[in-house]
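One chain comes next, on its own, written as structure tokens: the form predicted alone.
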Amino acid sequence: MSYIRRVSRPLAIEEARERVLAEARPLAAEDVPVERALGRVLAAEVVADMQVPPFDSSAMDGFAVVAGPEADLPVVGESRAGHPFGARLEPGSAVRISTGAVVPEGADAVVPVERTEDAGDRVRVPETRQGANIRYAGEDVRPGDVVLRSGTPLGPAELGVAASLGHAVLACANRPRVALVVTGDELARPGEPLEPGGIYSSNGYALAAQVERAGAALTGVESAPDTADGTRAALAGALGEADVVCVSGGVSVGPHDHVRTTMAELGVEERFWGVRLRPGKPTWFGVRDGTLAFGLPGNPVSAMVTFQLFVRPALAALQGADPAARRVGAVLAEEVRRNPGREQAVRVRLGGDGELRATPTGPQGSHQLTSMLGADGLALIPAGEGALTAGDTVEVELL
């Protein structure tokens, strides 16, 4: 007989998230070429071993001079990017210089070309102050500076900074391997004819996109029939190849819901079943030998919302990133009825001048996938009686 540990009460969103994060330990690191590291999470600090810029350079196209009064000067040479002027600049002379080129020894200012009268071998420059238009060595980064911290998601700016310090590879957390299993006899692939009672499957596509956006690696999407044997075969394969398994559907208590029983038979220890959340109450979570397993509801919106609230933080934590979601305060643009027993994740658009306003995207049924269209975030509505009215402040988790 299979044993399933019961939970006496559904959990609040934050308590369920805490239980997930308690099991999500960072994965090992690997070296990744900087040109392929976009979207990865840094696993070790990047410490500068050089200064940036590495030398005093010109911020303008113009002439390098010794600061002083207006003067007519002979042009004694040129400094351009990658080809410095090879001598010391003496007072009373000028060197033609390009943006980014080395400021010659002896020069202490650069006059922009548009402020000069250039006669080729001579140039008239206005009065110039010391330090004008020079980028000094080490102005941006000094040796020993920690420029990127472990746990930083790598975007274009981070990659640019790493490259500017000469880093060809970066230590990044391994991308979590995620296996998706979509249950349901009624599901058909888009493009196939629908049988009587059938619907097109959307969860596999939407969840796969969420996996990719979370920086994880999708191992595959498998469909499972509403049978014990079919569910077992799909889950056994998924548990054997992934760091995280997400199942949509089959987690409730109907006669054709086999996920919880099968997970227990496969050695997955249940951590919770049920969250005081609308949509998403039957969400399930368990663990086997470090593999995290999520049973998400089958309704399309419920699956996407619970992925955002529980799976996304786990994927961040596995990569050593901050699992906390970005949240903002906003005022409701219209009334929202509260649910007496459950928190609600209301799909909203954000906008407004000065004051951030949250407008529900339309009907909020868990089967109405169009409620996710244009949604910028999930407005978290506390459980309770009555309604929140237009102008009330709510917390919004950004998507």
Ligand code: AMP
Contents of the next structure:
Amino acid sequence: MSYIRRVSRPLAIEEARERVLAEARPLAAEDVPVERALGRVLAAEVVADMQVPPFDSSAMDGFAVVAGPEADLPVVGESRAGHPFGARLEPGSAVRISTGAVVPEGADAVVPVERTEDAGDRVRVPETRQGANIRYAGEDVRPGDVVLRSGTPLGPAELGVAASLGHAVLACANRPRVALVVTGDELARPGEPLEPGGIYSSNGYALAAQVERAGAALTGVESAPDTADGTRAALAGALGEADVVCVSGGVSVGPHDHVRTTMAELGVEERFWGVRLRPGKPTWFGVRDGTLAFGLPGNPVSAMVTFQLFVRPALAALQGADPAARRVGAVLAEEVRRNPGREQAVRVRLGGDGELRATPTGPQGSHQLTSMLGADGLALIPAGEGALTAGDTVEVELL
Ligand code: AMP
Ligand code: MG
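Moving on from the form predicted alone, please list the structure of the form predicted in complex with the ligand.
Next comes the full complex, this chain leading.
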């Protein structure tokens, strides 16, 4: 039986993250139709080459007029959305106008219909000031404005703004291809019967969903038995097809943990093994020809937490996005015991009005996956003696 000695000292979370990010170079870009770009990351600036709104338009249903005192005016035509009046409005006349329709040349105010006496071919309008109820061209965007920066993750608002400028396609970073490998003789697929000593593989599903959420493309989820040959076959396949390989389990010091030795055999160079983190201590990271390989601990909470802390930032960086997770300060709602040697990632719910309160989700064992349910973030509890007490401020990395 051969035990693998730990040579390097375990790293702090930040040091480990830096080593990961040092290897994550942005992928190439491709054009993506706007309707399929949700969740993608922009790979070039979007610069406006037109103004929005494109023309002076009415903010109301009513009448376009020349501003002035109360008057009784002939209605000489209509400007509807998409159907301009098409002529000049002369002083002393009115044009019926709809919201979003072009304000006719010559008009400089719109009177809302509620403030008029509309008699069909004539209309009585009150005193009106210049510019009333007109949305001027370019009030939202001017030509030359940098509207979206490279590296911006595309959400509904970004897609809407791009479309408002007439962009049908956007240059987006390629989605990193991620291959998952779950190791363990005990694993069964949901839907299959459990053998004695078996458990359902939750990591294959939770990690696949995290991959998807991070904007990456899952190439597949492979199961590997706890043998050197089986692990090698699965890892060789995964390394050949992906930008990022994520393995769960088999990365610890047990006699049936084959991930580290197999990675080395396949030419993956170790960048670290071990993080002063709970849960997630045995996390392993290596690289081969630009392919990033993560060995995540098998315990389901550890796998999800270490994905969040190390893999998700890498997937963001590969797409040219800011890898830093959003952090907030919050006040602990209850005591949390510290760990003398390791920083803890405690799953918390955030709430409270005014002061943000962080409430641990319940028992925090690395096998207690329900502790991830309803979690808004990971409260990072510094290593040390004793406990943090209710009312102490902690940093929370949002999920
Ligand atoms: P390991 O890291 O392989 O030593 O596994 C640590 C713990 O995580 C063990 O209790 C495993 O049964 C469990 N585990 C490993 N892989 C999975 C998985 N895919 N889904 C759920 N639990 C797992
Ligand atoms: Mg195992």
